[in-house]
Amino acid sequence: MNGPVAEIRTAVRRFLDEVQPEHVTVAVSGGADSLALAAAVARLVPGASAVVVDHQLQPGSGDVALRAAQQCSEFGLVARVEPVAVEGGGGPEAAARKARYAALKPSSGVVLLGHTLDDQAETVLLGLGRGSGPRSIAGMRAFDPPWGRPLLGVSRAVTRAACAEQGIEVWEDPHNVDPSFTRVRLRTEVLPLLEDVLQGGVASSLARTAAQLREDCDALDSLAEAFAGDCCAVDDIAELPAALRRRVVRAWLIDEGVPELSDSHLRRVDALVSEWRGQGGVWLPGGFVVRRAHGRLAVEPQS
């Protein structure tokens, strides 16, 4: 059998058969990418269940979260809404995110989320805009544990294709199309300029590019995971390649607690070890400052 259905049973079987997840979760949001993913994994899995996160954000969400519930059961799935509060920094999208993943994380096994190809596209082009440094363009991980995205490699186009031939009727959240989001700009204005202007391919192009940053990105991280322990000692790191060495004070300032380190972070902290004059001490998030003394890294609460 070919067609879209047939595209999303393909993704889901190779991601399963190479991950070889204990148990299955699929996130479903009502929309066309969550519901044929769910579709497919109903059909490959059984015993895999679901679970539709309501943010409460809009007026009826719940009645939402309900209708999706019911057609994963319908499918063949174990299903259940998981309401949850958003709150917290960092903008509405940040903290949807974050009371979203907090909700889903399992005891065990996988959660497959329903991120496309278009999805990736539209990351790389935030992590590029943002300037963020490779790691952000390197863009989304196929499996990151416990979250996996099995349809990284299939077009949103193809998802609703998918849902229209088995005739699964989709949830269009308002949100997609509200340009006061970033990302629907980017999705409803700048993509389509970009395939325009440099006449197609643009989606699968910065996906290609997200993949090959990845294995460099882990490249290095895998070299410098040689340099792991102590290194705050400032002349075992100082003549290391920047790449590399920037590498080394993210796993140590990991390990020593600092959350959301950004690049523009990182690079503060990396010039106390090659561009040092003297300067005062680095301030980062969590109430963290680090400090060189006595040809030495330090972290330190904010006192």
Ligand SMILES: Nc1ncnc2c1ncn2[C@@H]1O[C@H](COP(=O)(O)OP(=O)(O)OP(=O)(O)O)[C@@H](O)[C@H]1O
Given for the second form:
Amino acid sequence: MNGPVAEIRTAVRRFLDEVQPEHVTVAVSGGADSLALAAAVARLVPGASAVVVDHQLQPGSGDVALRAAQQCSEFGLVARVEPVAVEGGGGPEAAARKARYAALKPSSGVVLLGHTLDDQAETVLLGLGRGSGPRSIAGMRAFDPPWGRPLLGVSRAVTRAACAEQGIEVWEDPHNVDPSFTRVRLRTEVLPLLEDVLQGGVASSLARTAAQLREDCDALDSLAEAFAGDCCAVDDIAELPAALRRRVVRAWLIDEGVPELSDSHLRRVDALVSEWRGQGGVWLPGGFVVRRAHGRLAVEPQS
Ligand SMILES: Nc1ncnc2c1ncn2[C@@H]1O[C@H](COP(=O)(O)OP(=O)(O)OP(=O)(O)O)[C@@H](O)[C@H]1O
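Switch from the form predicted alone to the form predicted together with this ligand and give that structure.
Once more the chain from above appears, this time first in line as the rest of the complex follows.
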């Protein structure tokens, strides 16, 4: 059998053969990507579960979640709705994502997400445009325990076609067509224009670039591990190539408990090593400040 349903089943089977998880849960939003994934998992993994998170942010969200859970039960999955209270700063999207991932985190096994090749292409383009640093441009990983993304090589057109072929009704998230979201404009305006200018295959090319960059990043990260712990002594790392030095600094800051470190924060801390002019401390997320004194870096809570 060829066609979209077969393509998705093959991608899921390959992922599961490689990872061999003890239990499989599918995270389902009710959209085409995660429903197509859920249908494939139901065929391939007896006893698998599905979780639909209800963010309770829009009227009727409970009905959408319940409907998606019912569809998953009909596929043969053990399905449930998980209501969450979205709170905290960083914008409503980020807060919803944080609450969702917290609710989806399993006690064992993997949670499969429906991210596709097109999501990967958008992530890479966003990272490039925002100057977010190589880790962002390297995109999402297919397996980042406990999260699994078996559809990263499958395009959104295929998940839609698979749903249509199986008679699965999909929920159209109104956010997905709202041009006030940067990602929506990338999807509906920028990527089609790039496809047109470059004569096709842009999403695959971006995903391929991400995969290559991921290999490079992994290699540099493991080289940087050799210097772990030396970071506070500036002389020990000052002569390293910038790509390695920044990774040593980053690993040290994360180790010290600094959260959500952006590329521009990292570059400012790195400047305390590589462009030292006696400048003052660098303020970081989480209320931390990094200073250089007597040839050493020190991270302290902001006073
Ligand atoms: N409400 C939800 N309940 C359960 N799973 C969800 C929900 N929303 C999204 N997901 C899962 O996450 C996948 C990606 O969804 P979407 O692209 O909307 O998320 P995102 O906010 O971009 O996520 P990420 O932070 O991982 O990029 C979906 O295919 C699905 O597997």
